[in-house]
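Take a look at this single chain, the form predicted alone, given in structure tokens.
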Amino acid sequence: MVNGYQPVSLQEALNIKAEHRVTIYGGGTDLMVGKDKPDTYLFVNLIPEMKNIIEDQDYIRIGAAATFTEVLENSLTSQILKDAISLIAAPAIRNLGTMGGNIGNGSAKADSVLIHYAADAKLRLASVRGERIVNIDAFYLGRKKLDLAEDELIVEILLPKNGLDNYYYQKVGGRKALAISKVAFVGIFGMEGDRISKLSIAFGAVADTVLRFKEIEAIMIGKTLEEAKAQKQVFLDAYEKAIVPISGRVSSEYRKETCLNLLNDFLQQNHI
């Protein structure tokens, strides 16, 4: 028999956080892999608003609860998002997988959070004690090491709602369905004039967190397509020299030539 609670609403489940040692539960898919067993868990996909897909003026507020599958069906969603994730896993394993989940895995692997990364994405954490907005590069710390204390909840993704359409998204795997990436990578282009306004890059599966570089790509921020195509050795390389790659199922060597190739093919597409 599974020991858990099911609560029906935010304050609830931030009540018992407090009081309780408990494991989140969403979809289950990643726990359910697990070799160790948490004792006691937290249901949370009967609390509305961890399942709520809404938009304000500024984001589109991704409940942390909401399952791949309905975010990929919901007409305001991203395409960029969209496209990565209809890469994740199969249909069975995308109906029952939270959002929330993939972020709250710390895993530098897990498609979604390449694209916050690359958006600048923002979380809503809660706790009894309040509540409060990070950064979603700031709140991994590395493989792993999540900046959430014990009594929080992951609530919402606020993925902004402009600029993201002009975009290039790859994930390479060892096959079309149910591959883990080797290699994921995502730019994100946009122009004001004639001068580059936009230019957001992030590297997943590559190290133990997703890479991505903003002081490389203020290189480029500014400038006209012809001096960007003057600096893009120059960017280039200061890339090369970032991108430090771990060694796993694949090697950092390949890892590193993937990326780079990846990138050139963005700015590429972007007429740089």
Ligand SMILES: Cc1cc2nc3c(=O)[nH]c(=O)nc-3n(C[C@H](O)[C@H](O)[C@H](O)COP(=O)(O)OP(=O)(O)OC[C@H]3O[C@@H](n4cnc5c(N)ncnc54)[C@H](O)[C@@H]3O)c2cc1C
The other form holds:
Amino acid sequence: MVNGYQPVSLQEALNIKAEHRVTIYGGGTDLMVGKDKPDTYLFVNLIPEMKNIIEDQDYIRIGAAATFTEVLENSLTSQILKDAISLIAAPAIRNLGTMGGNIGNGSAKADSVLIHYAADAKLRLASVRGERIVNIDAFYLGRKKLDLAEDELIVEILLPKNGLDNYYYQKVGGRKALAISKVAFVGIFGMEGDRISKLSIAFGAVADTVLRFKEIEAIMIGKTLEEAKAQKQVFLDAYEKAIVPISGRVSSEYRKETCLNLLNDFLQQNHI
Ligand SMILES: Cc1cc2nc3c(=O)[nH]c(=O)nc-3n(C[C@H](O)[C@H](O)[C@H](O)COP(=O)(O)OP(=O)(O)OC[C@H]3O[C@@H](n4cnc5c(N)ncnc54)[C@H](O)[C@@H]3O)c2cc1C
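Condition change, the form predicted alone to the form predicted in complex with the named molecule:
Full complex below, order starting with the chain above.
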């Protein structure tokens, strides 16, 4: 028997979260397979503001309670996000699992979160005390540690609309469907004139959080392709040092080697 509250407005949900000990329930696909089952849930699937997928001038705003299937079927969703979501689990899980749940689970293997890191997505968080917007990389404080207060909800994901067209995405799993990432990689590239204007690279399922090293990316920004080629070894060496994988089901050596191979493929795709 699953007990809980099912508010129909954001304000109602925030009041309940402030007053009661409740666990937010998106689609339950992580919660229901967990060992400890909370007593009381806050179901967020009837809150219009958390279901909407809309756009403003700069962002696609994806409600945290939107399911993967709803995001996949929406014409506003960028292809890079569709590529990642279409490889999550299988249709039955995608029909239930939500964008907010993928983030709230706190896993570095969460496939949509990898895209949010590389795209510089932001989260809109709300509580009865007010709202705040945080960058996705600042939201993850460590393994399963989130910058989310006890009374807060993830309401929306703000995914930039522009600059995401030229990308290289790979999910390395044990099989074609229902595969949890062993390593996941995304790189986004852009040129303005003959100079590199955008290079963002993120690695998933490698460490306690998704990894992104903006200081290493900066080596290539502003360079011509010829200059970038000359810097390539320095660039790869910097990643070699920076990536410190954890080992578990997959060895840290395998993870590191796969990361560097995928990085190299991404650079080659962009003539570096
Ligand atoms: C068989 C199977 C295969 C899977 N394969 C993949 C895969 O390939 N890739 C992948 O990334 N994931 C995979 N998952 C994990 C899971 O489906 C996803 O993480 C999914 O996004 C979880 O969403 P949910 O809505 O079901 O989360 P829930 O189970 O409802 O919640 C997960 C956590 O997030 C919190 N939460 C939910 N919504 C919010 C919110 N709005 N604000 C704050 N906190 C919130 C919950 O309290 C809970 O702690 C798989 C799971 C299963 C069971």
